[in-house]
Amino acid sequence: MSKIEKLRGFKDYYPEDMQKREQIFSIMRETARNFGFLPIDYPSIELLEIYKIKSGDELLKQTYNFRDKSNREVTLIPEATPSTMRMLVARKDLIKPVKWYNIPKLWRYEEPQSGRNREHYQFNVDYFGETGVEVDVEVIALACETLDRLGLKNMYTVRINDRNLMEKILTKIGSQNIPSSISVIDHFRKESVESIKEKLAREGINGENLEKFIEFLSRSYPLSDIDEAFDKIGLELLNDRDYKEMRSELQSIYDKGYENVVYDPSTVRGLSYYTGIVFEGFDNEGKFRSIFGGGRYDRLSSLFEGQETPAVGFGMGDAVLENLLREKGLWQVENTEVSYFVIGMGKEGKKRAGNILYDLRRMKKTASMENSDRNISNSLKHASSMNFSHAIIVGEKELKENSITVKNLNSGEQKMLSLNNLSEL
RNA sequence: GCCGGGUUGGGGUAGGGGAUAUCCUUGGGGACUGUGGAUCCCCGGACCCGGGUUCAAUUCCCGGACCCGGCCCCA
């Protein structure tokens, strides 16, 4: 075994699966370029500071700082947000709305397990400068077509939630502190329904109230149960705005052919800057983490020293992707590329065979070249096994003839091409 | 940071206080100097690291690293 070893938590990428990688990484570019989002960049370093604004200190012990050779304190990103948020307020010129995305390496320092390494990507999306139900749909039809673009439609579930219309109902039923609620609702799927009813209680949720939340909480609700769902709770809430508001984004989503939304009371995302919607993807099975997960937040901007900026945006990770492509068996790459390898015989041969590569490659075709001194039989074996599609045959008989024989190694057929011909391949 | 289970060639494995460490596969080569995927043959390649016990440790014990999974946290 090597002496030269991988750090705990990353991890290497081999060709078998970076072409997967960037395959769906096109896929994502793509598939955001369609919704008219455009693509940034920035720094894998940021100054510690930036994530001090609006994280707590458990955030700081989770991220690969360090001090720099000035002796700053610096981090690798653990998250996108504030990168995206700094380059938002440094530019007042921007014509709004600003739709961006991107694909960044994220780090966070913690112990590795399914589905979370200390290295990630993450396909990042955001929508600054305009608020109302189209613009939340838009990102989250944007998260859905992509995961259908990678064939996984019909596969997951998008739950999503409204963090003003939960504050309400919290409100309602007795909370005397709705963010400490809001993360006990955000632990109900982990914890027992004691343990979640004995932390509501504590909360000031009790008696009638915390049984009908409790039920409430218990199940999601498609499209056509959501009236129901909020008559039952009896909290008079089917004219509010927000309940509204949350009910016509379902339907729009729902329109506009993602059919796998529905309202889940129990998402509300641990963290404290979202302002309104909240969503996260998950598999149907409920195997793996989230998929994907965002939401609005129309203040986090005010606290970069920036005017207030309405925001919404999500982060796709792509561990758990990987996993889930995986799992449907989607994660193989279908070679469907035409590719040439250029056999040369002998000295004359080869010599031909080479110019032959750089036309080839000056046709913009995929080639490479036998450079080893085997014989035929195993230059097709090499060729075959390295999944090309197509060999091309230089010998004796070719040099005489100005040609080349051009093999499919698929279906074995072969048909001999005169060199000014070549353009026909 | 904490908890559980692991670690034998590149991958998958068998074994076991003393032996040339098993088998499959992958890789390289040949049979086959102008036609591949089959078959056969040959070759290369491993006991995670450190300490302890012992005449002797890859094997037993302790610690560490790494891997898998879970907790915390989730951006």
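Numbering follows the first chain given and starts at 1. Here, rigid core means the biggest group of C-alpha atoms that superpose within 1.5 Å across both forms. Worth saying up front: this structure is predicted, and the values here are computed from it rather than measured. First, how it differs from the form predicted alone.
Relative to the superposed rigid core, Gln19 undergoes a CA displacement smaller than 2 Å between these two forms.
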Contents of the next structure:
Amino acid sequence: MSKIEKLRGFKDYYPEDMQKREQIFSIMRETARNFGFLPIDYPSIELLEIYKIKSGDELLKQTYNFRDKSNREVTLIPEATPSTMRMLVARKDLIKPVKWYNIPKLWRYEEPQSGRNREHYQFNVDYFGETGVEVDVEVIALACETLDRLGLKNMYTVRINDRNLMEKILTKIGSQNIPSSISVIDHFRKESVESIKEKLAREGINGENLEKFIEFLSRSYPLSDIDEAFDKIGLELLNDRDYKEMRSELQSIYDKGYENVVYDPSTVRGLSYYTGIVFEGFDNEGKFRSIFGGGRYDRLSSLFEGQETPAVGFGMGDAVLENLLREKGLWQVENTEVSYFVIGMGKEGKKRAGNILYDLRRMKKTASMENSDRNISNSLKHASSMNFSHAIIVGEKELKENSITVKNLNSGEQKMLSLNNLSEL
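Would you generate the structure of this protein in the form predicted alone, following the form predicted in complex with the RNA above?
Chain only, nothing else included.
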């Protein structure tokens, strides 16, 4: 029989990695709840039709789609937004604003590469029913706070732009096809400058306008430099409403303590449904793909029900995040939970240990037991390898004195405790 292997582009996760992933997901959930967002979930399979409505040909080609036994075209979900929107429009009784989060598993049939697998988890956050600077800021701040709590404070930068503002710039400099120009700009950091210039020229941007625009796209601007940058391109946008709103959002994020924010004109998020602010988070050293990305998409709900609903949100995939945490030495499991590994020596010791084990579990404490015939030294090594914080030992002496020995596996300290005082653990 040939060796059975996992499919290309998929990953196995053993306990040492799953423990860390569960800690990360727990931090994501806690942070979202702290910001007032509520959890949702939805099926892993949807009708292919909802992606035809929203996502375009490129994503459809990447779906794991098939016909089910009722001959319906269905797919493993490749992204979160359509399912979230389907749930939103299905409930007419929801009182807005609606603030939702979830961490679904997503699938895309595309070429595997660093930070991108064919199956991944994604932390999704969506805020429906309200507009305004502070609504956008709250969503971006939630993404930043999540990274800070994961230990990445000051190791990432959030690049922010506004799609409406960029469309005004493109119109002023001569673009004849705004959506196509946006798509070109979306590849600015992925292609050569010459390639970008050639493509923008085909869209009608030429001469001095093209040279100034390429220079404008070539860097990011902290708050102190934004006005000067817009003044330099000479398009009289300093008093524009979208410009003022974008600048106000950057200032508000900065004032709330998330200082690594910049205006980046090359950040446009290529999907056509964005209607306002767009943003992406990157590691400061530029080693990885974007850590998270999102924006405002007020018109998307109209594709599902014919009525617009203000919406802003982001997605944060687990693959890039894992790579970054490993790079920064932050992938180790933080063993803060008190847990017990019970070791009974001899037949009577094991019998007593078994009773103690279930007493601990009834006390809602994490506990497991040594069931093999390892000696005490090897049992303690095994307990440490499984990240237990304490060992409970029941030997001949403990049996006679109706007690247990409790050993702290981190400090090495140990103490005797009467079985009658087990609740003191």
